[in-house]
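Below you'll find only one chain, the form predicted alone, shown as structure tokens.
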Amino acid sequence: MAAKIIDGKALAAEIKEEVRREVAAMTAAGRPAPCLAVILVGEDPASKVYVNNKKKACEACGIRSREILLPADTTEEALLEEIRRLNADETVDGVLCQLPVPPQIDKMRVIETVSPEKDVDGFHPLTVGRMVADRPGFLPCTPAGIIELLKSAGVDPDGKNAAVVGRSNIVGKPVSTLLMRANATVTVCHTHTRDLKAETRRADIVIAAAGVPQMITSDMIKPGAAVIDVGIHRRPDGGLWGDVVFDEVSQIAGAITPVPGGVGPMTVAMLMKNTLRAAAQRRAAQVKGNN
């Protein structure tokens, strides 16, 4: 029996719907409706392409944005000038760099530099702290969109064991601190892992995000299990794959997202809805200090 679709898409529309009522009444009581700032740096195609989602995401929600393109050439003290910039204007309420930036800048230095209160990717250390602390804060857009992906097709991680493919920053291990947040048992695999196969075989989720095209196969899935493919690489066709052979997994699978339309655009939702939290957040602190 084919697998149930994890339709990403029309979740993300369903996210996105209610962050632009959040915004509306926001608005109707007299607030500016939040802004979000996006940073490009170079000319990098598939960087544009993220960023003119962001922009659309932005005007369907209602949110403000605010795009700010630099060179190729521009100097890492110039770009983390223009972040401290952004960081001081009241009228900024999340503030993202689109990644990568080119070889001259420090990715590590630009993620830091963002100030926690607005940092609606959730990247920086103190972010990632309060995450594995269980700590109210942002969460990280993509492992965010994931958990709520697997709720949306009814499955609970709680005793659950989860097999994590990749350990970036970015998704392997934010992922991995929600999976066990929400009480799965979580195995991180990755280069040095002995027996992939042995370890994605026995997991009820399977979470594939190690950025290798077509590597998770049928034969590494247990029957039943549910597939979230983070991965997004260009096909010799010109269309696009994951990091799962979709059309052989699928047919074991319980529950399997697709490539494109499933992790991608609730990637995107989950930026508006950390934008609208920070701008909440922010009114609420500006109140409060002038009361």
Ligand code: GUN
Given for the second form:
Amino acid sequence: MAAKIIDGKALAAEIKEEVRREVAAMTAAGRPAPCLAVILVGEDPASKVYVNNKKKACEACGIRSREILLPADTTEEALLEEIRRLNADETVDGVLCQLPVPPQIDKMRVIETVSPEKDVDGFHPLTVGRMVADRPGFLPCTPAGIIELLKSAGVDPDGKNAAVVGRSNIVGKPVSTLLMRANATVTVCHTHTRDLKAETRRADIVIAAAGVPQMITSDMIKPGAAVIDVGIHRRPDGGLWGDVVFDEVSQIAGAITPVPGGVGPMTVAMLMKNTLRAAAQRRAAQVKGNN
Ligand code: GUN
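To test you: the structure above is the form predicted alone. What is the structure of the form predicted in complex with this ligand?
Below is the whole assembly, all chains and molecules, this chain first.
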């Protein structure tokens, strides 16, 4: 039987509508709309698309957005200075720098310079630490979106075997943490995993986040498993490929996300949620500070 297709685009639209309503309530109460600052260094075409998607989502939610475009030869210090300026800017609630950054810039220094109060990407080590320790804080957008996608498909990770393929800081590691928090038994697979197929075949939930086009095939999937495809790769014919061979895996899986229209839109929707939350927390702190 063919898998249920998990519609990330529709779920993202619902979440953005919820954010839009809350933003409207905020402005109706006389408080300024949230504001997200997005920095893009250089001309990477994929990054330009992602930044533009973020801007469009902000518009749809009534969130103000500020785009800071810096040339590819920007020095690390100039970028860090820009981030510090945005950290100090009272009119800005969320700050992010689109990754990857050019090679002369140390990505970790960029991430560590964003103020934790404005860390809507959820990448700062303090934010990561809070997540791992089950403390309140921003959750990274793609992993949080994956959990929402599973929930929407009626897949409760509690007691299930989950295989996460890929151990990146942005997806593999944090989604493993969130699946653990949701009471799954989690196996993280990577390039040194001896028998990947044996690991994925045991899994009720497979998160494909290795960044390798079309690496997950139907023989690697247990019948009825939920498969979340985080990969996004440009095909030679201009289309998109995920990490999963959709046509064959969708014949075996119980539920599967498409590419495009699965994880991608959810990442942006969760960013809108984080930006609203950053603004709400900052407004609340300002009120407290004035009393
Ligand atoms: N590059 C790929 N994914 C992301 C993301 O979620 N945030 C940022 N800032 N850069 C990215």
